[in-house]
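The chain below stands alone and is given in structure tokens; this is the form predicted on its own.
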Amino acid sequence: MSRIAVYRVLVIAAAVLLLELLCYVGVIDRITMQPPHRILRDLALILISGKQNAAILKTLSNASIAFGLALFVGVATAVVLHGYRALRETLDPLFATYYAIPVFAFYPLLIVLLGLGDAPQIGIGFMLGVVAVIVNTLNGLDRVPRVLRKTARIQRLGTIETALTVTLPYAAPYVLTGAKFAVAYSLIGIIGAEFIMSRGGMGYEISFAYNNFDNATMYPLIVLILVVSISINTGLSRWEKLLLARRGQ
């Protein structure tokens, strides 16, 4: 384990121990939050009992679809924009201010366009994640050496073939950075949409538990979301480091 990883574990352990201490001495009362060891116990009971399996599956499935769409559309859009400088310069200000837009305000419109069900929630997750992929992929494409592009032209590779075999592989670490953001944003979008208008999913269950002071359900589900997000991003980060290490960076 690297030194940074050790420091990271120590920081997390210190935070958990601090919460445990604050709960133990009564600074944080049991109505507000149970101690971390109780949260982990309740999470284990939820997973073993299977009573939240449908909600967990619904949220993670919709988040996976939203992430997949954001990644595919984001990368494809970045490749197209990188070839049209005028269009990119036109859209750059929008990308810079995109996350100031209250995306959840479009939820009623998405219901009208896509109907009731999971599609509007997936749409919110997609809208939150796609711009992060576009921006980071463009950042990677900007760093592709001119010699690689010249080599592709000499080999008479087409636009799509050049992207798939030359530019995108070189920009892969930056694409993975966008993917990490998209994972978090997709989960935020799906869970936030479930908070607003849904009869299922982890967001709905957390909201219902919050309104009913059910800490034994609310906090374990929040921890589960954190664990899933951190695990996926950790895997993507290791993949990114491997790609950079191969280039001696």
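Under this definition, the rigid core comprises the largest set of C-alpha atoms superposing within 1.5 Å between the forms. Positions refer to the first chain, counted from 1. It should be emphasised that the depicted structure is a prediction, and the values quoted were computed from it without experimental measurement. Compared with the form predicted together with the partner chain:
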Second form
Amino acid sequence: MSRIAVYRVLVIAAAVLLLELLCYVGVIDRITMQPPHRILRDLALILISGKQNAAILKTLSNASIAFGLALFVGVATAVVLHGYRALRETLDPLFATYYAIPVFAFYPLLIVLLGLGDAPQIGIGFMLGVVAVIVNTLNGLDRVPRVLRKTARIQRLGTIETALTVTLPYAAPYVLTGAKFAVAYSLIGIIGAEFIMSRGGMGYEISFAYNNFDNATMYPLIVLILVVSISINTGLSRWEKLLLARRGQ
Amino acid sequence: MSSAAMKSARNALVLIAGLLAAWQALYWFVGDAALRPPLVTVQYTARLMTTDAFWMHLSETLQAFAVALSIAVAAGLVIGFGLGFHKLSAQVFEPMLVAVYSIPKITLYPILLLAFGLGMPAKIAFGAIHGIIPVALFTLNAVRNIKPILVKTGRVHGLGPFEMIRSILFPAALPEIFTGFRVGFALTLIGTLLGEMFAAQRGLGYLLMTAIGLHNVELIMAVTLLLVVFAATVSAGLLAIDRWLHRHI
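To test you: the structure above is the form predicted on its own. What is the structure of the form predicted together with the partner chain?
Every component of the complex follows; first up is the chain already shown.
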């Protein structure tokens, strides 16, 4: 392990110890937060007993569907938009201001459109993630060297073939950047929607536990979500670095 | 008006016209259950804006947002400059900041509610945690990318640390810092509104949440319209300043 990684572990350990100490001394009372070791124990109990498995499975599978849709539709849209300059320039202001708009405000509309099942939640996760994928993929496609496009033309590749075999592989690290955002956004969308209105899922369970002062359920579930999102994000970042390193960047 | 400005104004107009047309078409498709057509919504919004209650909610939201944004910018600048100057701490803390940036912060809202109680402080905290990290990360990168010759020049002139920041580092890093501010602005606004949706009894987010609960379609649409118009206008303005700064400095 490098020196910096050691420091990083030390900083995290110190933070956890500090929380433990604050809980022990009573600066943070039990109703506000359980000490970290209790949270970990409760998390293990929840995972072993399996009583939250349905909720965990529902949230994670919905988030994966939203992420998959956002990635697929986002990349496809970006490839099409890249070919139509005028359309792209018209949509540019929308992309630039999109993340300043509270997408959750559209949740009621989606419920009426798609019914009160999983679909509106997936819809919110998708809507949050898709623009990040489009913007980053476009950014990657802009950087494809002219010579590669020319090569594709010389090989008489069609539009779809060019995208699949030449331009998208070149843009892969940028698509990955978009995918990283999409992971975070699809989780935010699904969990936020579950908080607002739903009949299950981790967001629902967390808010249910909150309303019942059930910290033994609430904190472990929150920690689980954080661990899942940070691990996926770190994994994708590693992959992105690997791709860039292979190109000598 | 320059030709570029003409073009972007035309693009914005085409986009707005397109969105209005899509809205009207969606209304014809969905009907009165979930939507109101653009004209009716604008009329309702105009009427809403004459009520005292609306201005009470708006001023509550603006206050919370202003405080949250100030905290996010101040803390973000301190963290960004602090880490930017100290290479080792930047190496240790930057990946942690990126990881925290990617977590779905919406899951943390019950913790903030337990820590701050229902009301203004919780909303402000929720807004601020969304904004701090982008400001810090952009500032950190800006400070790190300042040309060494500028710092050397400052040293040759015998500047103290504060003089150095005020007259060399801050101006040199300004365009990037402004980009961070722009992103932080959007995220803090969303954070504040989300905080109000879950953790408040006043404010536009609360108004929206009650409208969702009562299925008051006019009110949902009016509040959403106002939020979208406000967020889009301000971010378009900030984006214009951002691009100008990047071209001129």
